[in-house]
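Okay, so here's just one chain, in C-alpha cells, the form predicted on its own.
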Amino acid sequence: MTIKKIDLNTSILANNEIWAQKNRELFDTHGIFTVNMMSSPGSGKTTIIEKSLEYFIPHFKMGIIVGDIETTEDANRLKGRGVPVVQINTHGACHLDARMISGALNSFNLEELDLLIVENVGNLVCPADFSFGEDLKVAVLSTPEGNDKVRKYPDMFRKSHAVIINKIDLIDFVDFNLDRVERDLKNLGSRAEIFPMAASKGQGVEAWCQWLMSKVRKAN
C-alpha cells in the first residue's frame, strides 16, 4: 500500500497565493497601493496609523482594514476620521489571509481608493507568510519588546520593506539597543528602511509618511 504524504502547510499557502493574485489584479486595475502593517500585539500599529492620517488624508483617498481576533476597539479608534474602516475578526486565527481581505474589499468603493492600509493581527510569525497581494510589508517593533525580536522572528523582518521602531521615547527605561537591532537587520540581508518613532507624541511620523507617500506616487 502506498502512503501519500500531503504537506498541509504548503497546500494552505498555495491556496492563499491564488487569492493573493486575484487581489493583486484588482489592486492593479484600480490603481490602489497596499500596505501590510505587521507586529506583535501592543507595538502601536493603530497609533501609527492614527498619526499618519494627518499626512495622508490631504493627498490620498484612503481605506483601512483592521484585523483582530476579537473586538472592534482598534477600528473604532480610526472611525470618524474621514476614512472608511473595515474590521475583520478572525475568531482565533493569528493572521489575516488573502481570502479574508478579498471579502473585506466588497465594503469599499475601489474606484475611490488610492491607498489601502491593512493593520494585521498582532503576531510575529504567521502574518509574514500570508501575503494578500500587497505592495509593501511593514514591520513595527516597539522598544519595550527588547533587542532579540529580529533574531527570534527573522522571516517577519527579512520580508519587510520598512521597519518602524516605535516608542523610542521609552528607550532609556527598557532593555533596547537600536544599534544592535540595526546590525541584526543587516545580518539578515534586510534592505528595509528603518524609522525610529514615538508615534504617541508624533515624533518620527512625518519621515515615515513622506517615505510612504513617495512610494505611492511613484507607483501611480
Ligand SMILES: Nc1nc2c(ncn2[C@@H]2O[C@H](COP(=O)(O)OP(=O)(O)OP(=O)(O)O)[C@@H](O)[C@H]2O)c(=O)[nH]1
The other form holds:
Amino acid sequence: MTIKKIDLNTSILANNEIWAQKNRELFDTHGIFTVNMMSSPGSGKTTIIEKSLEYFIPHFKMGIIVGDIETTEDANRLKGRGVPVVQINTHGACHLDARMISGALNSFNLEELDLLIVENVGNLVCPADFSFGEDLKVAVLSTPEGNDKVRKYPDMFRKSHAVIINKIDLIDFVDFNLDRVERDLKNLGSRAEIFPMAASKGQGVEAWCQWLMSKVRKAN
Ligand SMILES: Nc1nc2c(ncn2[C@@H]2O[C@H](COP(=O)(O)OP(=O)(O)OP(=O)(O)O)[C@@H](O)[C@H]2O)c(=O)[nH]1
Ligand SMILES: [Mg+2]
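Okay, that one was the form predicted on its own. Can I see the form predicted in complex with the named molecule too?
First the chain shown before, then all remaining chains and molecules of the complex.
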C-alpha cells in the first residue's frame, strides 16, 4: 500500500483561500469595504470599534462581525447603535476563517452595507494566516504587552496595513518604547500607518477613522 502524505497546513490554507475568493466576489459585487482587526486578547479591539462608530455611522452603512471562542459579550457591547452586529463563537478555534465569515454574511443584507469591520479572535498568531477576502488588515498592539511583540510575532505585523498602538495612556507605567516598535516595523519591511491611541479615552481615534474613511472612499 502506498502512503499518501498530506501537508495539512497547505491544504487547510488552500481551502481557506477558496472561501476567501468567494467572499471577495461578494464584497466586490456589493461594493463592501472590509477590515480584519487583529490583536492579542484584551488589546482594545472592541473598544476601538465602539469609539470609531460615531465617526463611521454618519458616513457609511456599517456591519460588524465579532469573533470570540465563547460568549456574546463583545456583540452586546456593540449593539444598540443601529449597526447590525453578528457574533461568531468558534468554540475553541483561535481565529476566524473565510468559511465562518461566509456563513455570517447570510445574516446581513449585503445591499445595505458599505463597510464591514471584523474583530478577529484575540490571538497574535493564527488570524494572520487566515484571510477572509478583506481589503485591509489592521493590527492592534497595546503598550502593556511590551515592545518586543513586533519582533516575536512578525507575521501579523508584516501583513498589516495599519498598526494601532493602543493604551498609550499607560506608556509611562509599562516598559514600552514607541520608537523601538516603529523601528521593528521598518525592519520587517512594513509600510503600515501607525496610530498611537488611547481608545478608552477617545484619544487618537479620529486620526485612525479619517485614514480608514479615506481608504473606503478611494475604493468606491
Ligand atoms: N488604559 C486603557 N485601557 C483600555 C484602552 N482601550 C481599551 N482598554 C481596556 O482594555 C480592556 C480590554 O479591551 P477590549 O476592547 O475588550 O479588548 P479586545 O481586544 O476587544 O479583547 P478580546 O475581544 O477579548 O480579544 C478593557 O477593560 C478596556 O476598557 C486604552 O486605550 N487605555
Ligand atoms: Mg473584543
